[in-house]
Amino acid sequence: MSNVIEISHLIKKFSRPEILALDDISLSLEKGRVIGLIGPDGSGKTTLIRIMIGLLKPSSGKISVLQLSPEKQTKLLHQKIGYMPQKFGLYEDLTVLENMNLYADLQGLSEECKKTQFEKMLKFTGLAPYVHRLAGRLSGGMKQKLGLGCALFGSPQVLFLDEPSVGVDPISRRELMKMIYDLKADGITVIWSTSYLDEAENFDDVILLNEGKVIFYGHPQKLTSIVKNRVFLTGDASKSPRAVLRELIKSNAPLSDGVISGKNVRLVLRKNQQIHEVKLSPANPRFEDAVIDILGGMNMQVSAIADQIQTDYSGESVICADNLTKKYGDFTAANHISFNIKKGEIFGLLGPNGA
């Protein structure tokens, strides 16, 4: 397979104060793959994407995208790539159709080509019933589909997506993922930056950045394998999972990570370490376990704030909703909802955008 992006010893510095955003990065990215760009906040994901598409200049090093220099051949490169920025990049006071026309004109599409690509894009995104709706009145998922559709005008060979699923409900996230793999089937290479590790687990390859350095590049399962035989579940019927985890932390157990998982506690042990304080049941390692571990693990300390809070489990309700209804004109946003939230509870509100 040919490579669509070649990066050699790439460095990017920002001044005032001086920050080394990218630190000696070298990568070769293959054609026709979905490549995830992951890492904690401030790791350099957005900076790397902006250099790839010519919005930022590197401080030193070499980079080519489709055998073009993003720095010196920016205009020609932009005719061959698509870009969806981190924040909603369309005009909220224009309709779906008006945004489509604007972005098609920016790509220099003829009227005949616009008609063909509009039909294809609306079918692909499912936005045909909403072409006259203002973009600002679309749900989060619909906005991202519109942004993705507009980024595809001009039939790009490489598509850059900077955290396209942030704030999007799980159903819409799955739809976006399906759309991306449909594009892959057409030979398009996709660079997808994300903070959702369950998303990244489905990519062909992942690039893990931390403090401007590449910590890992390869298939997600290869990274997951580094915590093989180190992930366990534990629990105690006489104690809450939170109490079990707190006791393990106070005992200085060699944990890379520990989280509540239903009635159990999910533990990732540090390499070549064991614990004997509790009974352990082996669990299948997850991609997230490996990412946390390779980044050094969590700071497993008891919260000083939590220690000072006296939790009241008296059962008294602090929020009560009785037959709650809210309408906007003819639209019913909340339909006869009743619930109680008691002291000491963590209460989750779940649902797709617009629920």
Second form
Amino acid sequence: MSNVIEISHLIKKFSRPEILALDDISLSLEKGRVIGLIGPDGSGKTTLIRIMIGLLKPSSGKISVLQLSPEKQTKLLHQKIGYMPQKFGLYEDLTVLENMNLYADLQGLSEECKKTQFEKMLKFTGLAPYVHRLAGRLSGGMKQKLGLGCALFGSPQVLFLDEPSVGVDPISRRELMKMIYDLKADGITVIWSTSYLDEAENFDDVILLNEGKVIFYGHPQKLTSIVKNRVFLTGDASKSPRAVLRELIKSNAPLSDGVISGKNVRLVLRKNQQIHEVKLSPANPRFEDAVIDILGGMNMQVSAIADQIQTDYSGESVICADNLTKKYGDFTAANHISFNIKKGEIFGLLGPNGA
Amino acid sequence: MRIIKALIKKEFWQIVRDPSSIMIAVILPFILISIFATAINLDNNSIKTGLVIEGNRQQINDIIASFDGTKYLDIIRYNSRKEAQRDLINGHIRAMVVIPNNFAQSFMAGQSSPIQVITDASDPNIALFASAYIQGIVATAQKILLEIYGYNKNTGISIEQISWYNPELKSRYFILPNSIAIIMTLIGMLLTALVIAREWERGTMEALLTTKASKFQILIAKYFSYYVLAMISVAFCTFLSVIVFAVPFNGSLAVYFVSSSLFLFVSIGIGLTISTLTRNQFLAAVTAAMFGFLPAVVLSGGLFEISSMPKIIRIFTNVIPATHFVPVIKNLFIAGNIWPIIFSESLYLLIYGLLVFALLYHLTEERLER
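Now that you have shown the form predicted on its own, what about the form predicted in complex with the partner chain?
In what comes next, the whole complex appears, and the chain from above leads the way.
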């Protein structure tokens, strides 16, 4: 049997408040793959992971992980899996090394085993310069790397990661993903949950959950292909993209999704529909387009507020920063920063953790 | 064993790095002990005491001189017992001493000679000090008298002591041993009430549950770590009380160690149970203070006499572990090893502690839901 996880007709109900978190889920997950568990917030991702590792009991249905019952053979299962919870599960008041020692001991690693695993893990995560730093003082990305490293002690066969990329900058996110693919080479199966759809294309397989149901399970490209030939870009040099989109919506165009993309509008048409009002140029379908489409598309309506809100901004600044500098002791957090934010602007502050 | 060791190590790092646990374990006891100890000293000076001498003054001049010479009592002379009693009722004086008519005669005749001491025990501490000072004065005076008049095996002044308003005065003795019991409750219950809730709040419990560690190992590590912290605090408090504030310690240190351990076994168990039930640090702290710490202060018999409480509350006091520790620690300091009390209370605490542990073990879930 090459399936690591078998789930059939799994249902999970919570009481107070009564919620049907998982609604009749059946899945067979293959060994040695990186599987993305995706879906909007509240779709049941965390609940499913927690049931798979025995932290929650199913209300009904069957589940086996590595041919073990998470419900009855919990401790036995825990020796064969690694888990990284959504909240940082390590002790922030312990140093990196103390956390490593604790988790290595809790996984029953021998002293020699510890030495080689620590060396490997520090090299792998790049945490070697920070071993004596308190875990609470690490950046978001480093915390997740430490969490991942600790989850790997005891050489698990399946690794469960619950939203490992939340609060992690794109650079660290890529590093995390690369680590996971290095692990895959060792034959580990990885279950990675996320609500960031742009991560999904990296996975071997994705499970798309919505309202406790599996909407899709398979290779991400297979999902993307459902919107093939339905994604277009359109634009009008004389009008703002927002105005173009608003007119399309008002004319009841058969849109599944429409988003502003720079000077253009990116449109996903509903199946077997055409529009002729505007000139369309075909675009490459994205995974995100397919997910929105399969979840029923966006509710395309013109915002009542947007129609009324005054859009003529005279260019007055509401926030002005002039040579802003902030130091914490010797550390300069912000160094001579100047900018103006004008009324009506959406102003983005971008940068990796600690920028 | 290795898992328990690793968990204990973790608990110690957390204790050491958390300034609040050091505060509660060392600084707070220091402040509490100092306050209790100096409160006693403040009461030392000039307790207004009435002195009624019914008989011939000449023969007992030495006794009167002893009373007049003390700096602890502010002596006011009365001509009759009635006048003194009226002032005691009014609260003008806190205690009165009556040297009866036949005192000199019987003393000279070598008989037992009573002196009456009446204290206003509505403020028990002051009453306690007053009677203690009077006893001291009388003992000194007796020594002088015996030197003058010669020894006789029957000779001696006996003090007939009456504590008005509260006849149980004697059982409520020194306050510092009680405050040690209160401090132990503080560490054993309040600090531990936070620790499991903290693991739930921070999400570390979720990670811990997926390791090899069993709930038994997790609990034992917590019991042990906070037991050690509390015992350090107990040693510190005892040192302060005995060495700095000169409270006598008459019992055996081994008994003290064992009974303190049993008391902490119960207290820590209750604290951890509260923590497990609430899974929220704030709620746990409030619960521990309301149902653990306050009753220990008010209902354990440390400050207020249990036998004077209504029956239903008296029954309730048995639930409070401090109720079964205060008599032991009080006797260890003041009286010494009183074995019947030590055995019965220790057995009670042991059984109580085991029951709490069983309950805690039952309540501790190895899953996220109950």
